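Okay, so here's just one chain, in structure tokens, the form predicted on its own.
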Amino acid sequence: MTVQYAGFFTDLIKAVSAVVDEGDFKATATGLRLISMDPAHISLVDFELPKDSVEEYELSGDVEITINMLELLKFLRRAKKNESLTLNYDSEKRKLTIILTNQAAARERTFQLSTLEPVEGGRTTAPRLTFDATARISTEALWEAIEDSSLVADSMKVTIARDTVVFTARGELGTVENKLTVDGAMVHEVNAQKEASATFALTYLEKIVKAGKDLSEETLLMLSMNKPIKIGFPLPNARLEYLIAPRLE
């Protein structure tokens, strides 16, 4: 497989990582997939790159790649502006060749990663919700309600009602809200059949946040009363998405 800018690949796959520290990764004929939860249950990512978005890509058969996410990020980080990547798969010598390319200074530069064991007790799969309201909104707006949240607790209480997206959060020291209203630039679209809301750790909602901002400017939340909640980054070439299970109060 290979994709003409290393960084936007190595970006994808920081997002990856801000919930799995090993990626079980399937290629098949239509692309690349990854469903996974945090070995704590909380977070899900549901990750998929269709090999119409990249250059190249071939493929003899199904497989299956097991990699650990930080070592993977080792090589991946050695990527300079203007290089394409390659990633080539021995199956049977359970080896992953990273190469990168930079055309114009006539450089190619190749690293092998040794994967892991496929992961036991067989591959996670995406639950089916259905939601009971949606929200389009700048990802630097929800960032920072995330980070005004953090002065005063651990978890934020995010509301989705017919006109607004709330984001709020209570402590011992004080109390936080950020309110956006559907006639403000930072709320592009609302779709709220009833007011919903839920509360969610912020360790996880910070990661995942972190991750998506350097992909997409606009995320997209759904959310029904106390259930997970849906956070997808929409991207003109690959799919993010994460769920993550709320805090009961």
Contents of the next structure:
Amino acid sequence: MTVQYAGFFTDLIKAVSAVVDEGDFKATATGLRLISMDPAHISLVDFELPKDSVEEYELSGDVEITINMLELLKFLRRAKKNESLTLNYDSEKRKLTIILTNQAAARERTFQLSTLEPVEGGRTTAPRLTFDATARISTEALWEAIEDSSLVADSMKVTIARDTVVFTARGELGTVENKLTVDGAMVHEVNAQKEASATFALTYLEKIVKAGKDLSEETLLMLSMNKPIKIGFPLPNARLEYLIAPRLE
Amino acid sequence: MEVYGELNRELRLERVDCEVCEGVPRRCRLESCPFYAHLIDLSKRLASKESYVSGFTPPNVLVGKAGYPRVQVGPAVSPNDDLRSALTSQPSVWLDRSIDELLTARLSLLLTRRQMRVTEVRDWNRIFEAIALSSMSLKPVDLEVKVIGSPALRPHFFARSHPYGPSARLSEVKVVSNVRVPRAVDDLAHERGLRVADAVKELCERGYDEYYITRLLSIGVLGTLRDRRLVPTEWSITATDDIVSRIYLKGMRDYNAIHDFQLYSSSVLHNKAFVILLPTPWMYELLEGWVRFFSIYSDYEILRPRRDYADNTGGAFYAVRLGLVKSLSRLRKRAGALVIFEIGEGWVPLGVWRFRELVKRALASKPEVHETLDEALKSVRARLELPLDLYLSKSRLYKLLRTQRRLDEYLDQ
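Can you return the structure of this protein in the form predicted together with the partner chain rather than the form predicted on its own?
The next block holds the full complex; its first chain is the one shown before.
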């Protein structure tokens, strides 16, 4: 598999590693996919890189590649801006080869990484959930709300109403509220049949949105009353969606 | 380094509940102090023995914090050769001694003190050389010290240092036995280009324990020339706990996550430790309960080591954290931890080492495995003296874990 911009792929892997330390990737005829929960089963990441969105994609049969994400990231962080990335996987030897190529300078760097024993079970399909309210908002505004909230509390309540998206945090020392209204520049779209709200741990929100903001200026939030939230980062050529379980008082 | 300074809270907490003085310094008399009374003889003997004392140091070099940056420094020396094994500088074995044994051994140490500017270590004069060498040794070092004036004996118990016996002003010190300083440490002491944190990391990788690293850090023989200074013992203990546990925390990412709630426990010397390992990313909370004061103190951190000083539990927070991450690394487990540490009425303040060592000992035992946090806590409840609910009312992690739902409840499996 070859990706034109190594940096883009690195950002994607960073985003996946916000949830999992061990990535269980499945390479099939349609592309590269990972659906996985963190060890505590509080958050889930759904990642897909369709075969059409990469330069080159060849496969001799479906394979499962289990990788220590931090080890992979160590290598990927070496990538420079103008380098392309090629990944080769030898399923017999369980070795992943990472080739960084700078066409202009005619330089090629090769790294090899041992992969891990595949984990039994694991999900292969995205979970189906229905949502009462969705909002498309600026990722920066969401990140700001998270940073503000972490000043007073360790969780944040997300409310999507007919024409507003509100983030509130309540702590012993004070409260913080971030209110985004539909006619402003921060909210691109709100679709709420009825008002929905739920509270989420900031630790998870922080890790996920921090990774997502490097990739997408826009965030899709999907919510039902006191149910998990779906956070999607719309990308032109990849899927990056998360679920976080709520906190209930 | 100010962040590691002592807090009023500790003065309030770690005091001796003495039946005679009832903790009121005004009423405290040496002659009637049950802890110190038997030392008066020793002190007199020392005073009459001219001003030369030969003995050994475990090794133990104390740097005071009063008057910083002009501090008192000197080796603690025991003239009593029979105490060599009792005074070992390996706190892991102290847990098996009685409080009386521990106190007697500690109080038999003659504490020598000499005023130095903290930056004077860069000049490496003759007296400092002897002090530094004895601190760098792994084994006890025989010393000959000359003290000025008669030794003063004042009862004192502090949170992070052991109590000491008589103290006297140091005028000369001579090393009279062979000192064995590990080659690597000698190299680090001569290497003036390496930062303190990197030097500590190297020592950790070479397997030197936190007690040895604390001694080296305190005596100011690590780091770049600009870094080198005496660090008051109390501060260096917490600084070492913090630096070393951060190193272990980084390594923890490579270990296996746990999938249940594992309860480890151990109790000794009126201290009880209950460690509940959590199937979560790194989060850690210490709930420190003092039976004598019927009060709970707590501090916590989530995902990463906290940046601000743990005000409520002080040095204990860092000592427990080090015990935790060292054990987790040995077990190759990745987990969060909720630690309940209960200090019974019979405890006499002998330092924070027992937080570290008791947590290590607990994690060396076989755990009880529970499906839920509440089940694990139920098992702890009966073994506590203070009510569990009192602990939980102070806990941030419990609140977080109790209210946090899991995705499985909502997903089609």
